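Given as structure tokens, the chain that follows is alone and in the form predicted on its own.
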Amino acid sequence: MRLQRWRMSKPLLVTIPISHYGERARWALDLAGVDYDERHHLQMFSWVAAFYHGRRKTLPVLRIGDRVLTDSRDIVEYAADERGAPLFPASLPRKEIEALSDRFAGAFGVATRLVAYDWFFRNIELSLPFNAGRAPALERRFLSLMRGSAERVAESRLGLNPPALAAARQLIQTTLDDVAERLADGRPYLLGDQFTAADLTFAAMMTPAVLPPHHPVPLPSPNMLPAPDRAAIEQTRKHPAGAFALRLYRERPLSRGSHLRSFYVRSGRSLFR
């Protein structure tokens, strides 16, 4: 019997458990108040994921009856123009919004993705089970067995080496800086009395620079690493910026996403477990 698409009521949100991109998408759907199903896939078989539901290399995926949408970006859209969160407020330029969220969504999250993989792979024994989430037990299994494999992959796709790392850092203490003197006049949000989208995407892709205990899916604290990891994230935390990011977690809507484990049914039943 072929293989059939598991067809949901909800909309359903396809990432990687402790994907910022992902939780820029999911953070967006919670702040509408739209209610939908998650399915976590790991890195690697997260690749599969994504051409099943979206036809490409990469997660987030949302979907949508028959519509799919395949960048973080689309679903923040999604959420604000569809859905009604307010991250795009009519008192301020649009532009202006999504500019700034663009920075934060490029360069900037290319950058805090790298230094987080960089402690992750040298801490794994710690990261693989927050690394998890609640995703089928297959792929845990085979990423834990393959992690040497999985950390030569990373390298190769991510340029995980001494100068891009250097170059990585040096781009996140720039946005931390410039994020600093934006506030500092005391405006509470990065275009003024309004959060919008530019503040959520901030934060979003400051999840592993920061680690926030009010993540949706738990992260390890900072004291759980090692010294020299620990005091770079408490020094990221203790930065403007970075308390900035803290407080915009606090302030987050619980997360309104129903997990599931399966991937493909056959007859009913799942392949995946």
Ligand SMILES: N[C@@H](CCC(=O)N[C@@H](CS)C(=O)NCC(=O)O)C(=O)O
The other form holds:
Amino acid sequence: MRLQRWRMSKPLLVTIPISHYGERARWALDLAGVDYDERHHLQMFSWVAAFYHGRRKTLPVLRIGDRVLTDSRDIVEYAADERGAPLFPASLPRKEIEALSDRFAGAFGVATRLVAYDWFFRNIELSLPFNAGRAPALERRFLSLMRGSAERVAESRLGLNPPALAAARQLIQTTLDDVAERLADGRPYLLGDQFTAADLTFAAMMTPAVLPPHHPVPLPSPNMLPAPDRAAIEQTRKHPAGAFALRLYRERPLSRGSHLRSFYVRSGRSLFR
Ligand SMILES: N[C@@H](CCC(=O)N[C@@H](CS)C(=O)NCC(=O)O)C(=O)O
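What does the same protein look like in the form predicted in complex with this ligand, given that the last one was the form predicted on its own?
To see the whole picture, the full complex is given below, headed by that same chain.
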């Protein structure tokens, strides 16, 4: 009976609230008009959730009945191929869209995340409330109390150190310049007149670098950050590729996910609230 109820339920997207890989998946589902539930878990608790739902260490994970998709790339494909999101227009070579998307979601996405975690930890009091999304109170309290240890774990897991940061900044600059060059002929999207998975993936991976006001999980506004970090975000926002990412966010459909607090929720009431 319980199994039956699970099978009939809506797709469930499990994310770290501020994760740009989670946002890539969320945006694809929103574009497809999928009616889904979303569950937020915070860093480290995400390992438990990822293992519980997907036998993996990372989120996002999408559960559709008995099926489990454990990478944002697979969720984009599901939204496009099975739910009708127009992300691979027939008039454009799919292989090219996929290659560009993989490039953005690969080293570039890792680089934008690394640079953001650098200011995130330097401004932890500001960051933590934004980081929380709709995650369970237990997780929020734990991360807040254990912020010092959490920072050390995250820094070692992410490889957050000065040489890695310098390399990440360099890769971001090169990629932004490449994107700007593509758009220089006045085309509205990366491959021409049509929005594709490559545009979606680029914009999602740019999230930590431009802090879009239209992001479904509220992010800090640049003017809340100390001057050097604020200047860096403002500069990226003004770059043609940064302005492009912000425009795509303005065109993004509203998020449709209904939020579930956690697996600790029973009959609509959390055990920890
Ligand atoms: N290739 C994966 C990458 C997902 C990923 O790196 N997720 C991060 C959140 S941004 C995560 O769960 N990290 C937890 C960890 O590695 O400790 C995808 O596209 O879904």
